[in-house]
Every structure is written in C-alpha cells, then in structure tokens.
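Take a look at this single chain, the form predicted alone, given in structure tokens.
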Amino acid sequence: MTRRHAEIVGAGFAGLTLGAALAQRDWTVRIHERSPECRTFGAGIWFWENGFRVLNAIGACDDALDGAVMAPSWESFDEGGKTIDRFEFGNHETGGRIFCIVRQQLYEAVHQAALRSGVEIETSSTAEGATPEGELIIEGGKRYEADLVVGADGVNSNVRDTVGLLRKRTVHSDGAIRVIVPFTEEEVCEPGWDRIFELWSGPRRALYTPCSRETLYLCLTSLAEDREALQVRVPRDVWARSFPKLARFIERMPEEGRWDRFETIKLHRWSKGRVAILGDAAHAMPPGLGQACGTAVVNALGLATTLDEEKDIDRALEVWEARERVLTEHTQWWSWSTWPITRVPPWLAHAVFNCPGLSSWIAKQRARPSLYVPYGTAGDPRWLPPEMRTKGAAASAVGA
C-alpha cells in the first residue's frame, strides 16, 4: 500500500507537531523552513495541561518539562498593590496544571520527536503558495505534489493567502517585549519565587513566570503609542521606574528586546481542497490565557489523528474543522476580551473579575481550553514526571 505524503510549510510548534504526528501514523512528511536553521526566539512560553497530552503524545513531554517549575497560583496586581485578579492551578492530582517553558528548550523536544520519528525537514526553503489539488509552489518554482499540503507558516502565511482562505486580520494596539533573565540561588529560595504574577502600571503590564530555578520569564507589556517604553534599546530605566518591584530583573535583561505587536487571525475555512492551515496562520491570538501554542499543538494532533481514522482527506478535513474550530474561537474571543488590555482601567477589571457569579462563570470560560482532552489522547494516561512514575511504580511494586 502507497504511502501517504504531507508537504508542511513552516518548522515551528504546530508544523513540528504536526509532522511527527503524522509520521508516527505511517506518512511521509517533509517540512519546509524558510530560516536556514530550525530555532525559536528565546523567551518564555505558558503549557497547560492540553499541551502535556500533546507533547507526551509524540513523545517529547519529557525533554520539554525537565527542569521547568510548575506554578501554584497567579495573581494581577494594580498599581498600589491590590489584587485585580487571582486563581490557584492545579497539581499532578487534579490537573489543571500549568509550566511555563524556556521556548528553546521546548521548541528542540517537539524537533527531536519529529527527526525520531522520520520527518524530513528542507531549511532555506520557502513557499510561495500552494494549489487546491495538492500542489507546493517553493521558491524559485520548484514544485511538490503531495496528498495534502500544510500551511503552518505563521501570520503571514503565503500557503492561506494563495488559496483565500483568510477572512479577518485583526492588528491589536499593544504588543510585548518577551525576555529571559537569569536568577540567582538566593532568589530561589525566596517564599513565592514560583508564583506567577503581573503588576499593572498605567497602560503598561509587567508579567513574571519563573521558568525553572535557573531561568525567569519577563513579559513586559505597552501599547504601540508608547514611545518612551519601545525605544531601539530597551530603556531599563523606563521599565524599572514603572515596575520598582522588578527592578533587580529588568536591570538584568538585554539591551536588544523584539516587541511584538498582538494580532488575531480568523479564516473564511480552516481548509481548501487538499490545503490545510494551521496554528497561527489560522487563528493567531492575543496571550491572555497562554493558549496561542497550545492551541496549535492540539489541533495539529487532532488533524493527525484524524487523517489516521478517516482515508478520505476530503472528509477528514471537514470532520477535524467541525471538532476543532468552536473551541478554539471560543479561546481566541477569551484570551483577547480577558487579556489585561492595555486601556482598561484597573478599577473596572477589578469588577469584572471579582463580581459574584459572573467570576466564578469566567474562571470557567477560562479554564475550558486547559482541561479539554485532545482528539487522539482519551486513552493515554495523563504525564506525570519521571521522578513521579517511578515512585508509583515502585508502590505498585510493594504493594504487590
């Protein structure tokens, strides 16, 4: 029996994911990368709980969390110190856990699973578009046919773009700068050195995740219009000043820092024909629930899974479409209308996160995306880390 043959655009969290997915199921697959080696840019990024059910899935759950702390609670902060907004995460019971992950560290487990698994990746290779009948325009006018082509391409996704699929581009008016900063020991025996926590300052944000005990996560938060705050260099002084209780990090970051302005992407249909888009080239959203990745990885897998199960690619497109897309609008519409926007005062948000019954109906509206199961994982037993299993093994053991 012939092979089935997937031609990926784009090696980033969803394409990788995807691929290795898709290989693990008996496909061959080749990923196009149009950077000349695979790499993230270093920051940090939140994993919830239907994101450790992906990675464990295609095997990299635990090069991905060795090392990474998972945080008890988060906590908003107004600018004279009362809280806006508060919610506790679960533990290795209960679920509901988060981890917050060096990008890097995760971004080479999900790469390692994908060359384990066979994929092939081509770097310096970018698409120009693609064809509904299957077909990958490259560069230069190289072409691949495949039984489905994949744009995971990113915001400005050439393969979306080529097969009009896009139906909405909404550029938002603030953005971040996302920096790693080193801690030092003494900071990590600190009480509640692992807590995640944000402080509001006028419009600006300033969100702290520690990564693991070497590493803590700076998001600093301003709206476009912010000249003082978005200089060429990353003005310290200007962050330090807004945000004194971060002043010993912020004085350790680089002098280089990207922002990145939000957006949110919707499409007409997640598909044409034999094309595929996926992760941020198809619902790109602000970071207000840390599910941007996650999202991606889920549907990646569920695209897989459902490839596997329905042999008509056809079919298997519609039937992904319709068990993926409501709830990932639904994360999208939370992440952008909870996210600390910038021009909200904090006295309204204040209300609004700690109004009785309507809170408690938020908190979960907000918590639907992490404990979803993603297609493909109901049978899998939940990730647990290595120090974990071996206890229970060794349990099990005596008690037998």
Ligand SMILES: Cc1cc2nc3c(=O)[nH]c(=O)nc-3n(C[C@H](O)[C@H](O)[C@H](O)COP(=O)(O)OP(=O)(O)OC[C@H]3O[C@@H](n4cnc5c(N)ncnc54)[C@H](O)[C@@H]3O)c2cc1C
Given for the second form:
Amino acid sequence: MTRRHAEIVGAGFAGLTLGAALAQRDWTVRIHERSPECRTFGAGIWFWENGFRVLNAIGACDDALDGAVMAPSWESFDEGGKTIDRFEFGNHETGGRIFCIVRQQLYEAVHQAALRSGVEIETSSTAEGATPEGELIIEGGKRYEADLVVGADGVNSNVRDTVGLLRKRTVHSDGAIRVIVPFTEEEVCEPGWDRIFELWSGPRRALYTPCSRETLYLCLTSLAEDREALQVRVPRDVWARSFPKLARFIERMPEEGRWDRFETIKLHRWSKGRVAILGDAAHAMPPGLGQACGTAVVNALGLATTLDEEKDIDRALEVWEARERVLTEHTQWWSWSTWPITRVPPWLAHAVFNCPGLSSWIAKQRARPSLYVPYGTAGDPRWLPPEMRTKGAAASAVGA
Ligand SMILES: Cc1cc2nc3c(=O)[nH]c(=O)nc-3n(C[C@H](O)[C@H](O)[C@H](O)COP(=O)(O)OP(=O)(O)OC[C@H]3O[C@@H](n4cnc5c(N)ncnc54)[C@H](O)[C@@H]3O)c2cc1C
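Show the form predicted together with the named molecule, please, because up to now only the form predicted alone has appeared in this conversation.
Now the full complex is given, and it begins with the chain already shown.
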C-alpha cells in the first residue's frame, strides 16, 4: 500500500507535533516554514499534564522537561498584597501537574522529535493558500498535492483564509510583553522561589514564573492604550514602579521587548475537503489558563491517531472535530474569562473567586483541560522523570 502524504504549513508547536505523530504512523510528511530557521518566539511557557502526555507519546517529554520547574502553586495579589485567588497544582480539584519551561527548550524537544521521526522541513517556504482538493500553493507558484494539507500557520493563517473557514476573530483590549531574566544562586535558595504568582496594579499585571534554576519568565500585561508602559524600549522604571516587589528582576530585563496582543479565533469548521486547520490558526485564545499550546498539541495527536484508525479522511476529520471541539471551546472561554481580567476590579475578582460553592465550581471548570486524557494516550504510563522510573517510586511520586 502506498504511504499517505501530508503537507503541513507552519513549524510551530502544532505543526511539528502533528508531523511527528503522523510520521510515527507511517505517513510521509513535509512541513513548510516561512522563516529561514526553525525557532519559537516568546520566553517561558506553562505546560500541563494533558500537554506532556502528548509530548510523552511523541518521544519529546524527557528533553522538554529536563531542568524545568514543577510549580507547587499559583496565587494572585492585589496592590495591597491581599490574595485575590490561589490554588495548589497537581490534584483533581485544580488540575494536573504543571511545568514551567523555557519556550525554546520545549520547541527544540518537539522539533527534534519531528526530525527523528523522519519529517522533512522546508524553511523559507511560505504558503499562499490551499484548495479543498488537497493542493498547497507556495509563494512563487510551486504547488504540492497531498492526501491532507494542514494549516498550522498561526493566527494569521493563509491556509485557513483561502478555504474560507474563519468565523470570528476577536482582537482583545490587552496583550503582554514576555521576557526571560536570569536568577542568581541566592534567589533560588529563597523559600517559595518556585511558586508562580501574579501581581495586579490598576489594569497592569505581572506574572512571575520560574522556568529553571537559572531562568525566570516575566510576563507583563497591559491594555493596548497604556502608552506609558508600551514604549519601543521597555520602560523598566515604569514597570518597577507598578510592581516594586519584582523591581530587582525588572531591572534585569532586556530593553527590547515585543508586545503581543491577545486574540480569540473561531472557525465555521476545522476542515474543508482535504484541508484541516490546527493550533492557533483554528482556536487561538488569551493565555488565561496557559493552555493554548497544550490544546494545540492535544488536537494534533488526536488528529494523527484518528487518521490512523479511520482510513477515510473525510470521516476521520469529522470524528476528530466532534471529539475535540467542545473541550477546546470550553478552554477558550475559560481562558478569556479568568485572566488577565484587566476589565475587572480586584474587589470583584476577589468576591467571585472566594464565593463558597462558586469558587470550587470555577476551579473545576479551569481544571478540565489539564485533566483530559488526550486521545491516543490512554494506554500510556504517566510521565515521570527518569530518576523516578522504578517500581514503587512511580506509585508514590507526584500523587500518581
Ligand atoms: C503572552 C502569551 C503567553 C502564552 N502562554 C502560554 C502558556 O503558558 N501555555 C500555553 O499552552 N500556551 C501559551 N500561549 C499560546 C501559545 O504560544 C500558542 O498557542 C502556540 O504557540 C500556538 O502554536 P501554533 O503552532 O499553533 O502556532 P505558532 O506558534 O504561531 O506557529 C505557526 C508557525 O507557522 C509559520 N507560518 C505562519 N504563516 C506561514 C505561512 N504562510 N507559510 C509558512 N509558514 C507560516 C510561523 O512562522 C510559525 O512558525 C501564550 C501566548 C501568548 C501570546
């Protein structure tokens, strides 16, 4: 039997994960990436249990999580230092374990898994669009035929737009600057250095996320009209004034920062004919739950597994969307509604997140994506660090 072939647009997390998973299921795969080299933009990333189940399945988990920080808890504080909201990670109330990782490390782990699986990556190759018949059109006029074309080309997806699948694109009022700053040896000896916390100051937010013993990820959120905070060179003094508790870290920030605006994308359908849309191109969301990338890789593995089980591609695409879309839209809604909530005053957030009954219901809704066992991973053992993979240690480790 001839091997089936996929042309994927975009060597981001979604495209590379799908590429690796399909190649591991005997597909031939070519990924087109418009940049001259494969790399990611951003600083750190939250990755939950659902996401690293997928990394485990494609053989990228050990590399991705090597030296990463498994955060014990998250807490948000108002300007007076009063707790707005708090939860411990790693239990069934608040979701699975969460790791904070340097983005480039996560990216390299997935990139290498794709290459090891036999995926071909063509860099400096920009897609202009695709046809529902399964033809990919590259800038300059080159055309490629495939059993399946996949648009994993991010929020501005050309593939999605040429097949007319976009239903709604919401550009939110806020966005974030993301940077990595170094930790000193003394700082990682301070109690609680590995906890995640978020500080509120007017409509500005600062998120402290340690990614390793050497690297701290800072995410500074503001409204688009906050001209004082959004100058070409990051105004460290302005941000330090808003967040004095983080001033020592803010002083170490690089001056070049990029402000990314949050967006939500909804499609009519996730596929048309022989074209499927994946990742941010299909369901971008604000980073409220830290689950956009996790959702992208879950849906990528789900697609590869479904295509392996159901040989009729039209049917497989239908089954895949029916299985994954409800939880994806749940994740989008809760991501939008729970952070950075620049629209909501701290007293109201405090009242909502601490209202008996309501708070545990909200925690359950937030936990659903991370507790989801991604399709194709149900039979896999739970990921444990290599040093814990002995009998007995596994059972007692991290609440397995
Ligand atoms: C501030 C912020 C914080 C975030 N934090 C988290 C977090 O903690 N946890 C989490 O899970 N998610 C987080 N996310 C979301 C996460 O970054 C994205 O969901 C994820 O990167 C999406 O991956 P993707 O592969 O779908 O798209 P992308 O990463 O955008 O990749 C698309 C790729 O396609 C290429 N491309 C685009 N157009 C073309 C074309 N025409 N031809 C060829 N190639 C093309 C691009 O160069 C790129 O390499 C955050 C996002 C933001 C903005």
